[in-house]
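Consider the single chain below, provided in structure tokens and representing the form predicted alone.
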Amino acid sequence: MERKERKRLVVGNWKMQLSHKAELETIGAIKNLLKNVALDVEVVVCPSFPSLAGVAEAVKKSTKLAVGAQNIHWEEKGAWTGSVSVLQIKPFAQWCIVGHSEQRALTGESDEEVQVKVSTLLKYGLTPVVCVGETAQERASEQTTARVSEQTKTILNKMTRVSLSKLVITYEPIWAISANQPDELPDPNNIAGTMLLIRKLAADRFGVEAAERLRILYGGSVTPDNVASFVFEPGVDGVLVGGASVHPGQFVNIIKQLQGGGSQA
């Protein structure tokens, strides 16, 4: 494919980890250790639901930092107690995670339900994270692309050259997740392979240039300590992250060794 450079990303994932001061203090500790670093790298903390108007507050005048959410229902608004509408984030967040596995596992949604919530977002102006990835057991039966080819072309096929260039996918091996507490992470060279795929499936729905301007995410334990084997493999334009996102001298450790450019495919 003609090399393009795309802008890295980090985005951090704080899950259900803190109160809503941790959060406000974890959001404050990374403004400060990045307060002297001429950023390069696009970043985004995804905060808890209760938290999202405090952090928005807290980095509104940063030019570094921006707020995603975790989830949102399908549906716009109704009768869905205990769920949290794009109406009700698009005030404090700009971007916002979807199909995470821990949410597919939890609630038994589709690959039609996370599609139609990648819609939602685009429709009101947010950028879609979208998470697609195999589980243990898919994996030991050699299905690894067949499901994330699966999941991808069900994202693609309700989707318009224009905002393909709005989306961005993350590929998330949910047997590697720290929450699963992997034996073993995945091979940094199957994690590219499986990135072409992604982008080959989008490049044959809209084109080779069209392909080009999707960002691609790796996520799965990404701690400092191993997120270079994953970003500097082709076409891997940035993590997402989890456990360590928490810890913000971690957090921006990872942040730093991002920099340095776009990737290229």
The other form holds:
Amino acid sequence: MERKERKRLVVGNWKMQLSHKAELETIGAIKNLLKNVALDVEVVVCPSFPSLAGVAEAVKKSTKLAVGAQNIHWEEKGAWTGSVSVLQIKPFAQWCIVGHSEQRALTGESDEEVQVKVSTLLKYGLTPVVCVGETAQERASEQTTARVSEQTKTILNKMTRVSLSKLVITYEPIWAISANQPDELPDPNNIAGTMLLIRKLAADRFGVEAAERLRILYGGSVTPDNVASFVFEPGVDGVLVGGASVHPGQFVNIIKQLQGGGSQA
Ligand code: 13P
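So that was the form predicted alone. Now I'd like the form predicted together with 1,3-dihydroxyacetonephosphate (13P), please.
To see the whole picture, the full complex is given below, headed by that same chain.
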């Protein structure tokens, strides 16, 4: 499969940045800015849980925008005060981020728990956007390959060849997230290398053809100014955007820069 056959994807992770009112205004503004754009990029926005229904309603008739949640519990239901399950997000969301480093740090969730969340989402027909990536410390001790391999293999071990095309993996070096105030950003060549590693792990398990169907994103301090340096590397299928995604002008600018596909194999 050629790179251009994998549709480019931009996912906006609004985290806990906006009020409910601001989330509804933000989706309205994004919709408006995309009104006259013939999009060939898939776009997903991930609001907070309380705004999922409102944002889903706002994009109900849109063919350009889809909704994702930012996390789920690994169980489908039960006595888990304060948690939200796949069944509860399913009426509103077709996508869901899991294994984000901010959740991993908050709850201490393991790679195995992240894998169960991926399986739960796939079981109910939602697309998981699963995050992998190394800490600053792991990077400093040259553990990036080992850590990303470990996280990726844990996910892939429970997948089937068919479900691979429904999975999105985001390589998001934790140290590069804007909230962690990075001194520098990853070298695009290193990002491309890690993407190749992830795709090779998928190929080792399911064969080259199946691995070519997997979409892999980059996440970490993506802005309109730097997105082009990341997304036109081989094997990069799009971006997971945090800070810039709550600014409609910046978010749509990023989307527009992914338009036209790129020609990398
Ligand atoms: P920033 O784009 O703000 O660095 O956030 C990245 C991120 O964590 C997306 O999930």
